[in-house]
Structures are given as structure tokens and as C-alpha cells.
Amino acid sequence: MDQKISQKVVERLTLYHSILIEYLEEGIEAISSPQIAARLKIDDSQVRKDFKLLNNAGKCRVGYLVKDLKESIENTLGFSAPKDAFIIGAGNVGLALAKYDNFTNYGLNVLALFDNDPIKVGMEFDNKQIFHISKLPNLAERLNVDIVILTVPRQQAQKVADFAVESGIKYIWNFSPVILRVPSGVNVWNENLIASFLQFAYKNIIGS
């Protein structure tokens, strides 16, 4: 698709996709924009506007075919092009992400984990090997991987990110609670769990 999609639209499309998976699992073949809007508590016109970006007009008095709509979202967001990745940091968060099977449904294949803990190095978790961090450059080149999921402690995050960039990594999904400094050409997506909780608490608990 040539048209640039905003981050807000991408976020809504991923939510629509989750709903469509539920419908498929329940054997429901069609869905309407009002049904989706009601689930997400947004305006029906916004849903229809988003779907126009997918070149999926739906059918009168039928709605949208769930299977076709799901495939349209997957093609638009690139689910159909599998992407290999490494996890750096075999702690609680890293191991939880390594075990999350649904990543494969969205085209993300976690091949291995990396850590510097001699107790963890050499172990296998969920059929994924844990390598010493020093092996990253070689394996990234051999397996043509340029995506890492960073789950190391805050104090180590920048140093590890620097090493990852030197190893040829171009995309970092950062779960460490720190804003990374990276050179141009390297993309970082921050997934700060503490910041998300604070925003949730302020909006729903403190601000209520």
C-alpha cells in the first residue's frame, strides 16, 4: 500500500485484527462497523474511514467478511512478510516474550536469546537457545537478523543497544525503562511498562 498510515490508525487496525480473530474462532463469517465500534467505544464513521484505507468496502446489509478483512489488515501491516528477531536479556520479561506463541501469528519469529549470565548461557528455553551476548554480531550476520527485543536492566540498556547497533541491528523494540540514543538509520520503539502503568493509573485511578 502506497499511502502512509498514521500510528493512530495502525493502533486501531491491530485492535480490529484482534476482534476479527475472535469472530473467526467463533465461526462468525461477517462483521459490521457498528459492532466493531461498539466493542472499542469509538465512532462508527472512524471504523469505516479506517477500512477504506484497506480498499475493503464491505457488502450492503452483510457488512465485512471477517476472513477477507483480517487478511487485508495483515497485508497492510506486513504480517504476511515474516520477520526474524533476537531477544537480548533472558530475565523474566525476556523469557515471557520468548514463550509468547502469538508472535508467530503476526509474522515475528524469535530465533534465540542473548545474555551475559554464565548460568543462563547455553540453556534452552521454549526450544530457543540462550547465547552469550558476544555471539550477537556473528549470528546476526549469519542469520540476516536486524531486529532485537531489548529486555535488559536500565543500567545496561544503552551499552547493550550500542553493541547491538555495532552488530548490524537496525530495529530495537525496547522494553528497558530508558530512552536510548541511537544513530540515524536505527529505529527504536519504546515499550516502557512503568510509564504505561503510570499513565493508566493517572487516567483511571488518580484522575477519576
Second form
Protein chains: 2
Amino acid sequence: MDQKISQKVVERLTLYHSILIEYLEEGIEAISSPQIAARLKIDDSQVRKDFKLLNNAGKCRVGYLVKDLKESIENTLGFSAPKDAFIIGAGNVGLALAKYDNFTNYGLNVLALFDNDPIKVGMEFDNKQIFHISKLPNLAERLNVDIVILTVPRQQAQKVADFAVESGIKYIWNFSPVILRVPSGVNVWNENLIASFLQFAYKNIIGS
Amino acid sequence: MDQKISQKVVERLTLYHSILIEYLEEGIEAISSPQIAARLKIDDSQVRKDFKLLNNAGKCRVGYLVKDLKESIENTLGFSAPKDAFIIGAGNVGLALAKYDNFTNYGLNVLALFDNDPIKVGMEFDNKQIFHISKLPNLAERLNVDIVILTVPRQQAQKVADFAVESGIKYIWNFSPVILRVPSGVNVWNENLIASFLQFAYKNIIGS
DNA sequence: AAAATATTGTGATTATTATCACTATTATTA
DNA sequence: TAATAATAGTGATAATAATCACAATATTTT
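Show the other one: the form predicted in complex with another copy of the chain, since we just had the form predicted on its own.
Now the full complex is given, and it begins with the chain already shown.
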């Protein structure tokens, strides 16, 4: 599949999706590009061009069918292709994500958690067992998991990431505020909450 | 202050900052643009142009001073201008963020949490009290707080946001997967974790 | 001291992204 | 039925962002 859709567009697709859920719940069948654009404070032609990429045609004077559009976005973003993952780090963030069971509806199944704290190991959270980190290589191979959500403290992040890579992990969703060094072939996505707040603060509070 | 620095640059500044912390901890005094660029897999001239915006000069054949650069970024991003905030929603995500005490080092002080669950109200978490949501207007005014971190379930997000706005809140860091409707003058920053994962998955797993 | 090398700083170029302006179409209203 | 209005679709244009290329400079090596 050719990556014809840019990251910018993918980001907007997720925003459109949130709005479509709302419309669906309200029982509204059609939505127009100016309506969406107004909600997101963007240009309406942008919205139409994005939908064009999904091969989702609208109807003049009516708009787009909410149901079809939602399904188009879900197909494009891979909701229906379930991906199994582990969480490494059973701290507050790790546990919060483990209970975020909505993930499953979006194609992400968290199968288990890992930690090195003997008190946590053996416990269960939201039907997910917490294993000792040493069990990672074995379970990753047996369950064929190559995605981890990394929520360990900053100081341990690189070391744990190295271990995950040795265990065959190919995709790391990294919540530690660290730029991980990984070999080529391994993909990292950074979710730095503090950094995100700083961007918000700069845009709205400081830099204006 | 004129907003001379674009969001894209601000985003990179937060990434540079993570790397600078690492260098500082290792006791390395200088860092070069190619070093940073290699870590982030971006162009080195990009790094230099970003630093130029901070008025932070480098030295040929040596690079930039880690300490100075880090301070420049922190000044620009407002680390030293403390901002008080409330968390609304004492669920898993809310509690995880409340314990994320690193926030304080980055200029964000969480003063208290709010919830509508009578069991949670009155409890304390990481020295932060959980108040009933009805106390929000009063406390926001008394403590002069106009920033909230919204971590309530999707179904209640808009209603709670409306209430927060009525209470004088001007900045909402929104963790609910909902596009909030707010009056002009109120700023929303969306942190949709599921959407973020979908972007990651599309980029690396699906769309390639 | 001279040559080689690594690095900054930056103008020029290219690529990407967003906006504008307009036509075609379809539903609604007079 | 004709006029009006709202909307999709889209090429052209503008704005923004990233990359390239290279001169200037400082350090290191020979």
C-alpha cells in the first residue's frame, strides 16, 4: 500500500472521527464540510480535499454520510486490523493506559503488563497480568507481540528499550521524556506529556 | 511578546531539551547540530536555524554550550513562569497526571483535583485534595486558577467543559476524545491518546 | 606554520501544506 | 417552474517548512 496520506491528513482524520461519533450519537445522518471546518477552525476546502483522499464522495447541498465517512476513516486508520501490545512499566501511566479499554475498539489490544517491582509482579489489572520484565522475550515470541507501550521512568527508559528491542519488539510507543536510540527497523513514537503541555502553554499563554 | 516562534519549532525545542538533559547528566559541555540532528533524524541546518531563533550562538568546530542552550529553551518555553492548574476527573488518567510531579519542574503546578464521585471526594492524592466538582467556581476564583486538565469520560466532557468555562477557566488541556465547543477567548489543547496511537500505527504499521 | 577538518551561519531552493476562487450540482423557496 | 442558496469538487495561488549548498571560521593534525 502506498502511503498516499500524509501525517497531517491522518491527524485531521482522527479529529474528524471524533466529530463523526458525536453526530452519529445524535442521529444526524449527513454532515457538511463547512460544519466540520467550523468546529475545527480550519478551511472547508481542506476538509473536502481530505475526504477526497478517502475516495468518499459527498453530495451537493447535503454533505457527506456520517456513517460511511466514519467507516472510511476507520478502514484507513486500521481500526479493524487488531494489533496486540504489551505495556512496560506498571506505574500510574501504565495502569491508566491498561484500563483505557477503549483501545480495543480502536484496534489496540493490551495483552499484559511488565514491571520489575516484585510487589507488582503477579498482580492483575483489568484482567491483564503483570509479569516480571525478564519474561518479556519469551512472551513476546510466544504471543507474537512486537508493539510495546513504554511507561517506565526516564532513567530506565533507554535500558528497557534496548531489552525490548533484543526481545524482538519493533514498535515502541514511548511515554518517557527521552529520545531513545534504537536500531534501524525499530520505530518509536514519542508521547511526551510535559512537552505537549509546554507547546500548549507557549502557543496560548506565553508566546502571545 | 511577538510569537516569532512557530509551533513546529516549539515542538522541536522540547525534543532538543530532552537530549540536552541527557548530555548534562553525562557531564558533556558542548553539543553540535549534527549530533542533535542525527538523534532526531532531521537536517542539521534545521537545528541551527532553530537555535538562531533563541539568539543562542554556537562556536565553530565546537558547537553549542549545553547549559546555555538548555536555559535558553527553558526561558522560551516558560519553565520559570509557574502556572497553577486543576485536574477535573479523578480517574486513572487524572490520578496519573496528579502524581506526575515532574510537572512542577516544568512550570505547571497542579493544586487540586475535582470529581463528582462521592467516594473520591475528600480523598487526597499526592498531597492534592479531591474536591466535588461543585466547588470549582469558588476555588478557581479564590486561587486565581484559569487552567484545567480535563480527564473526564467522553460523555461528560462537553458538559464539564461548559461548567469550567462558566467558572472562569480560560485554558483547557483536554484528554477526552471530544472536540469541545468553547466560546472565543477560551483555548483548548487536545491530547487524544487513542488518536495519537492511530497516527503512529498508520505511519509505521499500516500505511507502508 | 600550513593543511585538513569540523562546524556554524545563512541565502537559495525545493517541498509541503493551506487557502482562495471559482464552477458545477442539487435541494429549497418563491 | 424559475430563482436562490448551499454545497461539493478542484485548479491556481499563497504560505509555511525543510533541505541544500557553500562561505566563513575555528580547531586539530601534520
